[in-house]
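Take a look at this single chain in structure tokens; it is the form predicted alone.
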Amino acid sequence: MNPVALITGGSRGIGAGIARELAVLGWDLVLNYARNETAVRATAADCAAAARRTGSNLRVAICQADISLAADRQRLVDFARGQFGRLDLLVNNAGVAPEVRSDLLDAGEASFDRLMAINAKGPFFLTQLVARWMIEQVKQNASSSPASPADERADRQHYRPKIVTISSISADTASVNRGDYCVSKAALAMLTPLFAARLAGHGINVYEIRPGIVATDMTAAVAEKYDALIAGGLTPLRRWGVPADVGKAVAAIAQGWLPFSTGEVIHVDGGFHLRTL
């Protein structure tokens, strides 16, 4: 039985990059999208092709849901349960940028409310739903009676659920022309230490991946600006990030390569977070 990952915002950009990396590892996938069905079906096809190239046999299920809405969050979790009966990894990736970049002194409440609902409230309450289900699965797994110590070790390793939230360098970097976005990402960053502390006793590890400047649809409109900043030394690694960079970090977590870590912020930003003299 393949492990199963649920990726919100899995249609394009970073979400699609994460999906492709997990597909190579042979993970079954639930790809969530809000609006662009064409894009998510293309990502699903890419994942199936990537799996075939590595000899993996996987299933990809697609579910439309707006994670800012309680009914949609519940429907998404119910869909994953109905399709696969288990969940090994939640990737909170869905997020939006401001529709219009406004100076901090001109920012409006409608944009603020939209960003907070999708970028912070949605992941918080989706994680709550998934965490309850994961605890249920942990208890079911522990209730089985292994025949030997070796079987017991295998049983403990069989189900080790994880939660990963994709945030942004904007969680702790001020951009005064999109302050509402920064506040939403700063709020999102608190999700990881909260759930890491609450779920550690159940064997559920929780992580934040904080990407830097990544080439996606969201950054396309400001590509010229970032080209110049990167060339000028904004990041020690002088290149744009790509979705696969984030996908590989998620893949490392998915494979259990950080077993003694939880609540960690993993920077995938080309060294942007470094302070140098």
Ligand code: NAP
Second form
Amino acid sequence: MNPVALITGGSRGIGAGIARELAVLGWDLVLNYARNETAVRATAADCAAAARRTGSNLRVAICQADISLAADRQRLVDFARGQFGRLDLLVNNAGVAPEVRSDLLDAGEASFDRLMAINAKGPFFLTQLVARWMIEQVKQNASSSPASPADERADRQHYRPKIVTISSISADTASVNRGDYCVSKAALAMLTPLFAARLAGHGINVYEIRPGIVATDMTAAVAEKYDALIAGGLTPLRRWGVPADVGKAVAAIAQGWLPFSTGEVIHVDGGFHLRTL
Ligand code: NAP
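Now show me the form predicted together with the ligand; what you just gave was the form predicted alone.
Next comes the full complex, this chain leading.
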């Protein structure tokens, strides 16, 4: 039986990059999306093709749900349960940027509320729902033990679920033209230490991946600005990130290669976070 991952915002960009990396490793997938059915179908087909190339046989199930809505979150978890009966990995990836970037002194409440609902509240309560289900599965799985060997094969044999949240460098970088986004990502960054502490006793490891500038639809509108900043040395590794960069970090976690780390922040930002002199 393949392990199963639920990826929110799995239709495009970073979520699609994560899906492709997990597909190559033979994971079954639940791809969530909000509106873009064409994109999610294309990503599902890509994943199936990538898996076929490596000889894996995987199932991809698609579920529309707005993660800011309680009823949709419950429906998403019920869907995953109905399709696969198990969940090994939750990837909280879905997120939005402000529709309009506004100076901090002009920022409005509607955009703030939207970003907090999608970027912070949605993942918090989805993680709560999933965590309850994972604890149930840990209890049912008599062979699961937090002390089991830490290699990849053992991880597949034992039920060792994990939770990964995709935050942003905006969690601790001040951008005064999108303070609402920064606040939502800073709030999201607290999710990982909280759930890591609460779930450690159940053998459920929890991680944050903090991406830098990644080429997706989200950054397309400001591509020229970031081209110039990257060329000018903003990031020690002088290139844009790509969705696969984040996908590979998630894949390492999924495979169980960080067994003695929980609550960890993994920077996938080309070294942006380094302080240099
Ligand atoms: P993107 O290309 O704009 O894709 C956003 C994804 O989130 C889409 O799959 C979208 O679904 C989904 N989504 C949006 N609102 C949703 C909702 N209410 N419920 C469920 N799904 C929803 O963005 P991205 O660049 O891949 O970003 C993915 C994550 O990485 C976000 O959390 C973002 O903040 C974070 N991040 C991005 C960057 C970057 O430079 N790109 C850097 C740091 C962090 P539809 O396709 O159906 O619209």
